[in-house]
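We begin with a single chain expressed as structure tokens, specifically the form predicted alone.
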Amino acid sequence: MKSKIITMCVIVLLAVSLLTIGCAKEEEKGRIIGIDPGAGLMSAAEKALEDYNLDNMELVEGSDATMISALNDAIKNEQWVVVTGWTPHFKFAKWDLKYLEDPKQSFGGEEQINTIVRTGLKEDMPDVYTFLDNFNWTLDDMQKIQVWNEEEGADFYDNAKRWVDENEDKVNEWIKGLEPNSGNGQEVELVYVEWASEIASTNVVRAVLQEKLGYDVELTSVGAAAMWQGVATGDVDGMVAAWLPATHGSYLEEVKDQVDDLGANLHGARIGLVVPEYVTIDSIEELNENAAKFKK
């Protein structure tokens, strides 16, 4: 009996040791700080892990806010950090950052942000459709609002109205030929993902529709999949937040016959892995051999 007890103890200790070693190995992995798990950017990051055989790295789920917090903390202490990133985003105006080169094109090439509306919107609300079809702006336009939105106590809608007031010529081109206040309080429902870029663009669209055209606009923030389904089913009128062709390409493929794609409202967008400029690697290919530096 005594020998059996000793044997069992040895087995238990061995199992505990193996578990500890396994956990240690997991802890040794470098961390890529990600955003919400449903985002197309996260799928691209998972693809990068496979494409580059990044066995020493792990992708950590989070949100835009947690990603920014990790980036901020690391930069304050000049630590190495790698995050999932996209342009336009205020972080590029706030800090000196760079994209890691992606020779295998896991994240695709240049992206654009499209406007997608429900079928039938053109007939039901022709002025809304025309404005949304005309809506287009630049990276600098969007990032200016994003910086305002990061100020303490910022009101996203007030900042959107401020931008509209300061860019009257551009706004007038969007609504050219439309009657002021023609909406008469009719409700328009827009949906978006709660990224800094989409908060900026969707609130600008809301400001124009409400302040210039007289509509009552309701905004709803959801995950990417729900955003696309909402437009496809006609539960909402549209969005200005479709990242294509890579980030949201799979969602568009599922519902392309159920929505109306009005084309790009912003060119020059990009997704990828981002590090501070002081990090002395330049390519995703270099992450594995430097994984220990990305543990924090």
Ligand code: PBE
The other form holds:
Amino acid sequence: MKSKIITMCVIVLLAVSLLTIGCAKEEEKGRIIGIDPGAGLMSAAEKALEDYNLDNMELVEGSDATMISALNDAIKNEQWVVVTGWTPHFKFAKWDLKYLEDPKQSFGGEEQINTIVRTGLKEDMPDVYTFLDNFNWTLDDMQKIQVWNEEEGADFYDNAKRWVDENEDKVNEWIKGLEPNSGNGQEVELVYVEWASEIASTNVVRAVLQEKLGYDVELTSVGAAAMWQGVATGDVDGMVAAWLPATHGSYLEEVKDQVDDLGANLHGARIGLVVPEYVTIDSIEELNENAAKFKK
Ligand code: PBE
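One more: the block was the form predicted alone; return the form predicted in complex with the ligand.
So here's everything in the complex, that chain up top.
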């Protein structure tokens, strides 16, 4: 009887200590600081974990804002940190950062950002359609507003109006041939996700529609899946935030027959894993063996 009890105790003790070791191991994984789970970038990062067998690393969910605050904290203390990142983004203007090389192309190659509108917009609001079809700008344009948006107390819409004022030639190209202020306060509904890049672009489009063409724009911020669904069902008029071909490729695939794809509004975008310059690895392949340096 006694020996049975002892054996039981030993088994229980062993089980508990094995569990503890297991949990501790989990906690010891290096962290890739991610963003919102609906972002295409997060699926690509999950794919990278598999493609490169990054067993010692884990992907942490958050948002653009929490990713930036983790990056900020690490840089202040010169600690190693790796985040899911993209271009255009103000973080590249603010800090010295680099993309980790991605020889397996888990994050795809060069991306473009497309404008997608609901079917029927062309007939219902031809001027809005024409402007959205014409809207296109550069990496520098978009990054510039993002930097303004980062300033203390910044107002995104004021900054968009400022950009529109300072870039008259470009804006006039987008609205060439359209009657100024002919929108008569008609409502246009745009949808976006609160990524720094899309806050910038969507507010610029809103500024042109309101200040130049006389429409009343309602902006709704949602998750990536709802953004695509909103346009596909016709609940909203459109969005300027479709990262393609890879990042939102699966979202487009689902609804491609239900939306009107107006093509690129920006070329040369990119997604990947980003580290501060002082982090002395260059490739995603090196993350696993250095996982311990990317702990919390
Ligand atoms: N992003 C910014 C988005 C698209 C725009 C790269 C975070 C994404 O991953 O879905």
